[in-house]
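One chain follows as structure tokens, the form predicted alone.
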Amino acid sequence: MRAALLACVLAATVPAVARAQTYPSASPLPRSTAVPVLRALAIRREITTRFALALRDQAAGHWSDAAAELQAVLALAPPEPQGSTAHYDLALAYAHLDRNAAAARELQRAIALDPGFLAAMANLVAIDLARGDLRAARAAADRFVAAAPDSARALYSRGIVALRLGDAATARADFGKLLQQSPRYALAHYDLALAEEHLGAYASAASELSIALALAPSYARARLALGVIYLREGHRAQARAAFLRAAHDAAGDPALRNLADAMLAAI
């Protein structure tokens, strides 16, 4: 079917190259730049067909069709903005396809031609941390923030990946700055009370998982995180509160459920 429908489209070309051979009244081009002319129309109109159905394609989640179709679309060297988004939505299909070390190279190359592709910036952040690449992940981050250094989402990306490079400071910073814009973010407040805490500042880890805990009363992590520092200032009574209570919350994360479990045991 989608062999039939872009045949349709190049054989559309043909009807024009009649009708101009047809009316010797009109000026039609010289025969030399005629046919790059119509090349290029066709070339266009393919790139359009093929985004379209890769389009459709990603809404139904057929990611192996879609990455086949923006293949055939890079292939034809499509100009901006087609050129970055085709990198950008190939990455994609390529995500979902497990196939991150490739999308890390479609995003690289969506940025290589829009530098200020942020959406493509922010993906290519996630995905070098999903392939375990951290030093990629930071480059990107970097460049994510000097972009647009009040982006939320920036100072978010670059902190998550500094606070896993064991950068505390920047983490800390980072979250500080973001706080600073959106104070209701429960999760900042939280991943800036783990900079805090790696910082040896306990009391404002503890101030800043209070608050988180006070947006997300049933945040479990927090509270097991909570509980972690009374505990390490000797303070038993509330560790073990928040210990019982990390582990009712985390009910659905049995993982975390046992962590809290352990912790209350120990005590």
Second form
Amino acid sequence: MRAALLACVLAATVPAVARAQTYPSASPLPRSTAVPVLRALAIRREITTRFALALRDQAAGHWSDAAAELQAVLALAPPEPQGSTAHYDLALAYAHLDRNAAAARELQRAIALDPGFLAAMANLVAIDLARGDLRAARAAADRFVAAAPDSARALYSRGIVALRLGDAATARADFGKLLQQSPRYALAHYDLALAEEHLGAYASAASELSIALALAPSYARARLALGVIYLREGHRAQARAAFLRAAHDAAGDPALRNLADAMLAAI
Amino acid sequence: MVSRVLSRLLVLVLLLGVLFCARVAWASALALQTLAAEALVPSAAPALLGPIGATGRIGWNCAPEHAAGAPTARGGELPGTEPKP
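Compare with the form predicted alone: the form predicted together with the partner chain:
Next comes the full complex, and the chain you just saw is listed first.
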């Protein structure tokens, strides 16, 4: 009886004991002793290891070390998708080292290898804007929107570039479409207002700014812009009130506060 | 004779005064226009999307690629939106 009971207990615990005996997953053993095959495996492993080291360096903010690792990856001529990814990550490292021209070149190489690489397109627009190359930024943004017409980042980026280039019509279309997908995004209402103002549609501009302020009441820049619109329409008292409120809301932004104060002094 | 000289002098002073006021008004309008242009600046560009691992952008867990293609402002990690948890 006792023996039978012991046997039952042992039988019940064997699966648990077996489950406890876990072993870490091992790398698959090479199935060949041919030198070219082993060399290819070694290179593949080196690429993966250097990628991991580069990401670790980037997470720690060691951009020069990350760049060195990624340059070593690229020297091994990695296949896709690792090639375009290495160019993309290297561009990030260069951007953080204030080497924006080099960053732009790496992103262009990434896109050349992988024409559908949306993250690379997105970063290229931002890098070209940071470099002040609006023409290149516009070309990159056009490509981004063509590749992902519904992407919020694509529409926003091209809208910003268009505003800086004075292309208010494109900016209006892009921010208008973005707001169809994200109607509560206050910044898009603000930028759409700038486009409307540039096109002379002051009433529409004021309406968009009012919506932006309803969504974000302490949005000082939108309040300041609304004051400018009121001034353009000849409503000096409303403009003055808007500038006063903007100066108050811009307490944490000295430059914006000074601008609001200057507008108050000028009217 | 003296009164004619005085009247001409008065006209000259008045003319100069009008010119001076016009110049001040024009300078104020220009300053206001400059300030208004400074006030109407577009929003900032989005921050750079983060790094991608060795598996590349095709992986299901490639956050930067998802953000690049997301249709909403929050999903696209645009400025002024809170990051996704």
